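Shown here is one chain on its own, the form predicted on its own, set out as structure tokens.
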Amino acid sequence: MRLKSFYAKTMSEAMQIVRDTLGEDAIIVATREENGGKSVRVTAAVERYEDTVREDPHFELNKKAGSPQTAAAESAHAEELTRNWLQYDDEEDAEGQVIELLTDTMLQHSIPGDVLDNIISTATMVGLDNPHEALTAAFDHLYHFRPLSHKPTRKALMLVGPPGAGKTLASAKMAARYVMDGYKVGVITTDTVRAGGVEQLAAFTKLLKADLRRARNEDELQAHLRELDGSVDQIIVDTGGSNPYDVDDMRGLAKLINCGNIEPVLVIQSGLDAEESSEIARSYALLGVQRMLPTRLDIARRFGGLISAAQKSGMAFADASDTPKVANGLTAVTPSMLSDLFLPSKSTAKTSSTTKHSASGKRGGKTTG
């Protein structure tokens, strides 16, 4: 079987050209829109292009003709079906790299099944030159992005998330930019029973200069949000972990969040299993929480968890601590940071050049210069 292109105006047009040319048998792969939807492409997919040559409506009358033009004509016609194949079979063996080497690596990162055919189906039809410029444009098409405001923002920024997950140094990390941008922040932690909780914040707000305060109840919140507005230019609330399967510390967080204008940010750690992760971002994302800020880059080898994450739970992916550097600690996450997390520079500048010599080297039996 072998696929092949045909572009049209409309998408009629595209199929119309789909069955004159390859029959009423062929199939439909995929179809996209190109130049900014002025016009379609469509992949379709028949037998072997020596069979559509014997089934060619033209190749047939002139079979049947009988005059001197016939074998001409018939050569001349099997002549252009085989270049337009062989060109297309170039492209096919370059999609098929992109598409091998990217299934490789989401399996290599433990994406479950359901999110694997969403990502590559996506850099299907987007494209695929290049594999990182392909996964980037999936993950840009696939999830959101809403990076944190390194201006302050009217609302409170409150860090949530299960223990352990790094809450307190991205909370530090977080001052430390607006501080470090000329502006005030205020920073309340309700970390108030962990041991060494209140210490390890307060050794950093004392660095920076910034105003920490303690919050054991949600009244205490209170007064201090009131307190803090307008004093300061951003405040930031440190939280304790709370257990995304347990109700009453769900319930718990629930109310601290609606205790003023706040915005939760889900801080989630990455290598983490990904069914666990999608759970975990599910049960934050019923307390309204919006965006996640992934933690441990820089020691995770498994970035599939955070993928899931974003896809079960439809959290938008906003800044992440990929160094345990408190100045200068958090890097916002966009399509393309993501795709290097996946594909580092090395194998993916190779397996472009090689795609990129096979078409070149073998298109229509020529090498170009």
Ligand SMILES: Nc1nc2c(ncn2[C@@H]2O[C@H](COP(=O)(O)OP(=O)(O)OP(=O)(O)O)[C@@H](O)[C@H]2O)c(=O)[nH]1
The other form holds:
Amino acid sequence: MRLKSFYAKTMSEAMQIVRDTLGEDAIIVATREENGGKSVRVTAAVERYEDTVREDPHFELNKKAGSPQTAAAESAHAEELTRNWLQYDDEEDAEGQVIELLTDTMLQHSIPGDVLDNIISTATMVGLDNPHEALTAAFDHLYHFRPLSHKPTRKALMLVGPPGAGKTLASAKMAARYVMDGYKVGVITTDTVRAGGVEQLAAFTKLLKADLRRARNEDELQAHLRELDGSVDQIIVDTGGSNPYDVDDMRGLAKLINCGNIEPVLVIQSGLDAEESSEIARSYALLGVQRMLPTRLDIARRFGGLISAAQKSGMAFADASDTPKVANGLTAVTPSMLSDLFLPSKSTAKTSSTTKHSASGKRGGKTTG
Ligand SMILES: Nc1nc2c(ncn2[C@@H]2O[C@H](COP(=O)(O)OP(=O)(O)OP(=O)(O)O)[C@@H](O)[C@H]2O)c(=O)[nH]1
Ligand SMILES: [Mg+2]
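The form predicted on its own done, now the form predicted in complex with the named molecule:
Time for the whole complex; same chain goes first.
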């Protein structure tokens, strides 16, 4: 894959040039204002650079339009193009290599175009000396990070999410963490219908010597919350799987969330497709869920879904689960930890310092036009 940057006075002009040059299928990887907002730069990815240059109508047009007979005429022609912002560069420099690496990485993780644009544009703005640092800075800028507190919170923490997402294991992990830190925990499960729902959690709470209560409906949940309030340091509520696309399921869950002083946390599994993850997260965001806890980081290899879910729902990342073991099973999600998921080795060579360039496209590189 190769990258090409296009400059124009306006975004629509730049997009038109990209379309004319690379066709409708070009992947826009970054857009940014340059020259104090007087111009825009659009970076697009193409499969084969050679093809695009050969077929590029602007390239031909520019060559024909110029046809300069003398060096002076050539230079005047170049300046004319510069004034018209129609030049473009390929990305051969250090910055280009970093953009290319980040773009390839993001595409391998099946990140959708608009999310990719946000990340690369932001990474470009913060500087691109080092891919890991650039990605970390972009994540930090774009998404919210609110890890679970290691201290008890005044709100009961309720784990919600689709069936099998990892809610019960996450409840056990949370409870274990508090108990190991010396706090008293009360655990409630509303998953009383499904066979084995209570037993699964009971096995953990028994080991932790924590109180486990069953709530078959909202009244029972309210009663347990009232009784536990003040007698334990932290209340954790495990719920049964809810279908984010089923109105009745979501209404039922909304009622449970409204039973008391509760913070619902979405448990969402990694490795899902970006659209699916985003829709799931958006459904729960409508119920007022503000944080998500990704699970199964250890058995997923595509994390585009999680990033898309954060972008589309506006939810913050809380902790993540990356092991089926209960002890030490939750890790705070940070921008750097997210970057590790995308660029695991951190061995991405530090490239030479970022090449700053003007909107005119004069970079001393392979400027065509
Ligand atoms: N490897 C791994 N397995 C996990 C992780 N989180 C959950 N699991 C496994 O995924 C399966 C489902 O986890 P549960 O906690 O039962 O999921 P749930 O959301 O409570 O499921 P329902 O109550 O049926 O909706 C179990 O086998 C867990 O051990 C994780 O982070 N890593
Ligand atoms: Mg469960």
